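Single chain ahead, by itself, as structure tokens, in the form predicted alone.
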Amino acid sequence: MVTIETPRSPRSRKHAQWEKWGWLYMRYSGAVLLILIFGHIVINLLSGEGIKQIDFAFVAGKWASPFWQVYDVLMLWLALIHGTNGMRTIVNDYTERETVRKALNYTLWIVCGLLIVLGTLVCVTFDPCIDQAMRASLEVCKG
């Protein structure tokens, strides 16, 4: 009887559990991302004047609401983790040496973490009213 070995199969039960959770995350986050992205497109591009309406004042007005901050941060987190997990899967499939695979995976997750922190800081700490010229011209700053 000939036995064909599965290439790069999980080495431990713990690793198999990680792969299962990664697989489930990809499915659920993909479904939620579809809803968030299509909502983002409809609200930002199809309503009102379309792409002509998107400028600094539009973003400032939108991010004045905590709802839109949470919406955009949720979309950012889901998209970055979803994309990084997909890249991790590709790295695991195509790298042959264990040290290269680990180095690439660590690099992916470090970059993902940095982008999440920076993107979240931008969304949460955004203040359009810092500049005096903007304060006079933006409706958000007058209140």
The other form holds:
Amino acid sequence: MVTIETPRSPRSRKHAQWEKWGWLYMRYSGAVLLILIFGHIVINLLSGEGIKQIDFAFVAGKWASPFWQVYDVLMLWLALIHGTNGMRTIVNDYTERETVRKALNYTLWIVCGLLIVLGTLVCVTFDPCIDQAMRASLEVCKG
Amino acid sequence: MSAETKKIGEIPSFKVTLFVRRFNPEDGQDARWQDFDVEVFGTDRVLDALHKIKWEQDGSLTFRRSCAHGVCGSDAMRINGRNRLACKTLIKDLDITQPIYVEPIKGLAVEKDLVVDMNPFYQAYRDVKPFLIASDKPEKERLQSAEDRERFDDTTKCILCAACTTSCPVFWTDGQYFGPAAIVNAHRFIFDSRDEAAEVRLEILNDKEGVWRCRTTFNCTEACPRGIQVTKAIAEVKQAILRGRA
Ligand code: HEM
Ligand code: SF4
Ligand code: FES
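Form predicted alone already given; the form predicted in complex with ligand HEM follows:
The next block holds the full complex; its first chain is the one shown before.
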């Protein structure tokens, strides 16, 4: 049997699997974000009194419910990783020097990680009683 | 021309202006636009206008062409900002009230005028192993059902003109992306029931510079002179990689 030798060895095989998972993540997170973001816009900006309703009390009201805490944490994680991975794609497209590319991508993921940690902390440990008006009106803040 | 002097069956002719992107590596100058006025017929293609320039006005104008009938893939160029075969683009179909801009395809190094270095393009093609890989001896025909043939029929039509790859903005960024043409030609074997190396090619294209760089802009599909559904072929390869088989 005659076997044909590879005419040329294939190009670099770096981060092969990572790119596949990145591609899939952009699609699945995009689909979920579509629902979460429009839900977020409808609840916060369209229903009830519209944009005028958003104040400390409105946020405190939402985060009193575990449903909105989970909703917002999920949206935070999905959108930040989605946006950062999208920015990584753009950085990889436009940078010419490897050092610049690395620096920008590391910066992106560090900022993303910080925002995720801070955002999640706010959603999970939110204390409505830090507000003066809240302390006066809410039962849980008394005592 | 008056009605009497006009011969029966005569093809109307008109004047067009072509702006051709010129580059000569030997004169030390940057690439520049040069305009030519050409008298052409309604049946003429951009290639005919380029011939008229080369044969009647400026013999130094350099471009590739071979078959002149849309089968060899030599004369892909950027005509009014779109990648086309000069031999398949009728001048009358362009907006001839404006000059026609003709420049080399983008993303590959220009060697002279409209001639680019096609080697990186061919290298990506070679990298996907564009040949039948089968373990049995070819003593008789390898039969295939009409349905099995249908799966890759579209991608057999490629003439390797590079119009698709050089219309792709991802390829323009750094020229490292395999590009639509290499993926089209991998598709042609990946989905061929007689071929046994689909997994090998899928693994090659599951690369940092492989199918995942495609952003679905459809420039390739728009550019292909063979009407190949290039973006669809790329999507089918992505799906096959996710499935792990053809
Ligand atoms: C509304 C729901 C959203 C959907 C359905 C969605 C969908 C997608 C998809 C499918 C891609 C990949 C495009 C490709 O590979 O060609 C993408 C890319 C991207 N997305 Fe989203 N996305 C959404 C929200 C967001 C949000 C909230 C952000 C910002 C935080 C964002 C930032 C990006 C960026 C920067 C890219 C990269 C763009 C590029 O590749 O040129 N997206 N999006
Ligand atoms: S797929 Fe079409 S545009 Fe691309 S190289 Fe083949 S024939 Fe040319
Ligand atoms: S010259 Fe052969 S395709 Fe145009």
